[in-house]
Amino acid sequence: MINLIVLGATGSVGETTAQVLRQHRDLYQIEGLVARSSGKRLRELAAEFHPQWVGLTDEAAGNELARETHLEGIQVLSGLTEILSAMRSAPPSKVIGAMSGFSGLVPTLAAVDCGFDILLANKETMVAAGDLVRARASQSGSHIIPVDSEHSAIFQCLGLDQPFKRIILTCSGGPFRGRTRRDLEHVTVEDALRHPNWVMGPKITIDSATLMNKGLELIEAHQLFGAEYHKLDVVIHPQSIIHSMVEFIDGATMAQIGWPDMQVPVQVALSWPERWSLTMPNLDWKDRQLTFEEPDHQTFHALSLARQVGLAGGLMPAVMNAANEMAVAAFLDHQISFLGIMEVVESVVEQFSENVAVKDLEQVLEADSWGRRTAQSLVWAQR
């Protein structure tokens, strides 16, 4: 029986986790469900899955939920401090790390320190503080199992821990594949949110449109699999059927293939090293074409920038991530243009001159705060 805590229970990965769990009700016990402020949806999930506790990181929303909710035997927690305390008191658990953005770092680190296995869908945690997360996981015995479809694919291909020559991350190309920078000058928020293959939250969907999502995944792959950057490639694969590939030292390449549906990587992480059955349609291979292209680095700067930032290491990835989160939020709020997202991010990275190796969480939090303040000032300048 798996004891499970879900961080980000009401987000897209959290809802996908619920879909998977409905098919395997005899294999798990929910310890806790955590969201930011979606009290109504969290209450519905609690009534269905009967956790020991639920928590909202937004303290005011948590207090409101506690006043309004009467779920027998379920404790309601308000704010991150109460949630972290409950996690530290929990029995050995697996933790779905699916909180959005940098906000997932602190609770994920707390779960790592408890020695819990982390089923990680929050790539920003590894981008901003991968060195710290890996060091603490080594100390506590925590295992980090990726849930992102690309990293899950790599994880599955590397299951035998054989030496590899190259990891190839696939990328759909997003809604603007084939467009020029001139074409992108007047795209709207609604345009950018129309991903051709995946249904995701707004932040990750915009990251997919700029290709920053793939840049973050490049850094995450370096952290998760110990791959040097010259062994990490990205290829555009518009059909999103091949989720990533590993080329081994004998020239053989393994690919993980399947429908673009997050249920599979979520379930792989939950069940590993076993595989559970899952109700999914079979792929029809008749008349199916799979195509591949080189990314357009001239139009989409995020990939090249992320590689440079990853090579720089230290606090630089945390700064880039912070700037990107602020710039994407500004775009979604119609404060800056689509091309303005990367203008802000690139400018923040250029201005950061205090890059050092990551030794503790306080450094990462300070770098994140600096990146957000600097990005916000640039957003105001663009308005």
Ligand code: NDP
Contents of the next structure:
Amino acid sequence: MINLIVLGATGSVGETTAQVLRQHRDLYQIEGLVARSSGKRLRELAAEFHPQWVGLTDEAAGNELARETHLEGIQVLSGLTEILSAMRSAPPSKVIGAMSGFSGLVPTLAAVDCGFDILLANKETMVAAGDLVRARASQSGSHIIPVDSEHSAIFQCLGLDQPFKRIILTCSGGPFRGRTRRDLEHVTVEDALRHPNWVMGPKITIDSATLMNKGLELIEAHQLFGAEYHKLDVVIHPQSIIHSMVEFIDGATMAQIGWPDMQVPVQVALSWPERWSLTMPNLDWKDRQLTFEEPDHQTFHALSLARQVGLAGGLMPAVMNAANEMAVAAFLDHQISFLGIMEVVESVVEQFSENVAVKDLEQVLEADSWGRRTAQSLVWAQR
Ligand code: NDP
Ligand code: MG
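Return the structure block for the form predicted together with this ligand; the form predicted alone was the one displayed.
In what comes next, the whole complex appears, and the chain from above leads the way.
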């Protein structure tokens, strides 16, 4: 019986996790469910899954939930401190890391320090502090199992420690594939939120439109699989049927193939090292076209920027991630244009002159704050 904690239970990956769990009621019990402020939805999930505790990191929302909620035997926690302390006193558990953005870092480190396996969708954590998370995981014996679909695909192809020549991350190209920079001058938030193949939370959907999502995934792959950057390639595959590929040293290439549905990567991570059954329609191969093209680096700068930032290493990825989170939030809030997102991110990365290797969390938190402050002043200048 797996004991499970879900961080980000009310989001897109959190809800997909619930969908998977409904199909395997006898294989797990829920220890805790965590969100930021979606008290109503968290209460519904608690009534369905009967966790030991639920927690909201937003204290006001947590206090309100505690006042209003009378779920027998379920403790209601408010604020990150109470949540982290409940995690630390939990019995051995698997933790689904599905919070959005940099907010996932501290709870991920707490899970890792407990020696719990972390099933990680939250790529920003590996981008901003992958060196730290890996070092602490190897000290505690915690496994980091990818949930991001590309990394799940690589994980499924690669197995444990096989020598490979190259990893090829596939990328749908997002809603603006084939457009020029000129075409993108006046695109709206609604246009950018219309992803052709995946339904996801707003931040990652905008990242998919700028291709920063793939840039973050390059760094994530470097961290998760120890792949040097010259062994990491990206290919545009608009149908999102091949989720990524690994080329081995003997010339064989393995690909993981399936519908674009996050249930599979979530379940692969949950069931690892076993496989459970899952109700999924068969792929129909007749007349199916799978196509591949080179990314358009002229129009989408994010991929090459992320590669440079990844190569620089140290605190630089945390700074880029912070600037991107601020710029995406400003775009979603109609404060800057779509092309303005990458202008802010590129400018913040250019201004950062104090890059050093990551030794502790404090440094990462400081670099993140610096990136956010610098991005915010550029957002104000653009308005
Ligand atoms: P959503 O925005 O849909 O959900 C985010 C979840 O995290 C919500 O439960 C939210 O709670 C919670 N959350 C946000 N901020 C905090 C905080 N400060 N403290 C505690 N909880 C918080 O995001 P997604 O599910 O789309 O993405 C989650 C992560 O998974 C991201 O890192 C993303 O890049 C990654 N990912 C997502 C994929 C997808 O298909 N969606 C695919 C691959 C990776 P509340 O509802 O209360 O705000
Ligand atoms: Mg992905």
